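One chain is shown next in structure tokens, namely the form predicted on its own.
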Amino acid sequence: MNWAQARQILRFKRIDPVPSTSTDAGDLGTDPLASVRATSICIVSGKGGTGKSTVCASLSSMLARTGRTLVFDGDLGVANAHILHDVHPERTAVDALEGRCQLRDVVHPCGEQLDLIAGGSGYAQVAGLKMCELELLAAGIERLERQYRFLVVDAAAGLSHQTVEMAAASDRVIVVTTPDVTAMTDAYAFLKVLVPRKPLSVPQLVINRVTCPEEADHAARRIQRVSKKFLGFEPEWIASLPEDRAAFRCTQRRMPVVRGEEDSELAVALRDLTHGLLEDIGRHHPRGLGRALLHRLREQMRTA
């Protein structure tokens, strides 16, 4: 199999978009449970250097083109979202924690139908939110999120608790690797963090930086394999992802793939994953970031 075909199994087609609403959830006991709100994706990665934020840029990038998009930036420490789309914000979700804005007053505008909610860079105090600052965080997503028709979240890699817990609350959650035994063996340790927090979907997994089809099936399989035999649950295996250097030049160009070299081996797949995405997430009902991980962490309080 080369990759054209590979593509061909994968491509979708575009589903019509659905309207956005601009409806302020200001009061978080009024919320309706059949509201429209965002589809919450959660891109995260067992470690860094698996190109997720690269991941995260196009596939915003191209659900920005169907609906309207927010992307936020998990790594509220060290975060490089930013980057990938050339803007430079003023304020950041760290300001909004630490009490000098609502996290409403940082979105900054990217693109057509495109916003960030960026992170921080240095603070070594929001690598770790406590259960107040977090459950802050939720309340400030779940006021914006009717605003939007896609939320993405760019999650910080490893196992911190935040991003454990937006990934459990989010509707997917996208798990990249790479072929490399040590990403792979990090990303089956996400999984089993996260499984027995009964995330609302079954993980999904994106296999990148691979140079041919079959590496990107032994890949997929041998955690499909182990996550079967000692998790009790199989990985979705969505998309593979071509090694190629259109990823490095575009992050030097602070661009997305999907916009600096649209007709790049990597911009066709990134698009095929959009699609097919696309199509999967148009048969549910989106539950809401926010709201699902201000429930989750309620929970948490009352039985602790």
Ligand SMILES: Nc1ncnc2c1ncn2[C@@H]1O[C@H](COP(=O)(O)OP(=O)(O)OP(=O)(O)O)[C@@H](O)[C@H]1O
The other form holds:
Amino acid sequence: MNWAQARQILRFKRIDPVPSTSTDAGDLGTDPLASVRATSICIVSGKGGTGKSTVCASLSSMLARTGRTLVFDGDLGVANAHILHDVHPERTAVDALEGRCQLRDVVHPCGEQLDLIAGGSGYAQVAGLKMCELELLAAGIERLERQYRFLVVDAAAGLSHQTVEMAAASDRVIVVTTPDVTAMTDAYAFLKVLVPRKPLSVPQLVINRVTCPEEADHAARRIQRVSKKFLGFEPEWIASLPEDRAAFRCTQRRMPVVRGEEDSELAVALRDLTHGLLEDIGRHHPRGLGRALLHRLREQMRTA
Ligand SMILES: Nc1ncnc2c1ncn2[C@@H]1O[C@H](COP(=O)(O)OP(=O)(O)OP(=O)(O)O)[C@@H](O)[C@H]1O
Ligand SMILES: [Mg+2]
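Since the structure above is the form predicted on its own, I would like to see how the form predicted together with the ligand looks, so please show that one next.
Starting with the chain above, the whole complex follows.
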């Protein structure tokens, strides 16, 4: 898709400016629209396979009990969020990107108060999205986000432009890592790229697949120490999740852990994570991922 096609689809939709971005998520000014948009939570990692989709499936399933929730699978290369909700959407975000439909046409129900925009396969794996494609996605999200209370992005692994921009424009960014030193290095690499993009809130850290509390403590403190020293800020460590075979069994059964094995150690930890997030989110007004992203992209184009 080129600019002309993207613009035609966007029809030059005017987007209200987002209030000033800062790392203080509570500072929303007097924006009257903000409170009616979904609170966005972007789940990222540097390295693949750290547990983003496992966390996303349970988190979104729990959030849906509180309010209408949309999951956006940001992996357009090897998407699999739909597997963990056991749905088979006919259309994916790639169909919207390639102009075959609008993003709203891709929304697929996958539970009570829970919808999914599936990612795709084979798209943008190497080069990443062009600015106009990302703008198209942002505009589609902007149109949808008023209908939901929560928007959870299951991001692709790695440091692609689209993943970093989405994370920066989300109300919350959760970096999922394991205590594995390569995963921690890549989590730090993600933070290093994200911080200059001025994320809307202080990134949060989840240490997954830990075998004892000391392991989580060691991993989290190490990332915090290095971030503080070299980036000038500390990510907030919000949870550690145990190594638990329940994750594998529930993936085989295509179910979020909190539904498939609700008494497992992992499900308990995921529920605690969700409750903590809900408390935190409740103290701040959402800004709207689609709107914030559009605003950022247009600023970038203006100053380029
Ligand atoms: N706490 C855990 N205990 C044991 N296994 C886990 C745990 N969390 C995730 N896994 C397993 O790790 C594998 C990768 O998990 P998942 O697909 O959620 O990672 P991901 O970060 O989404 O990967 P990708 O980057 O490819 O999207 C899966 O087989 C999953 O069952
Ligand atoms: Mg995944």
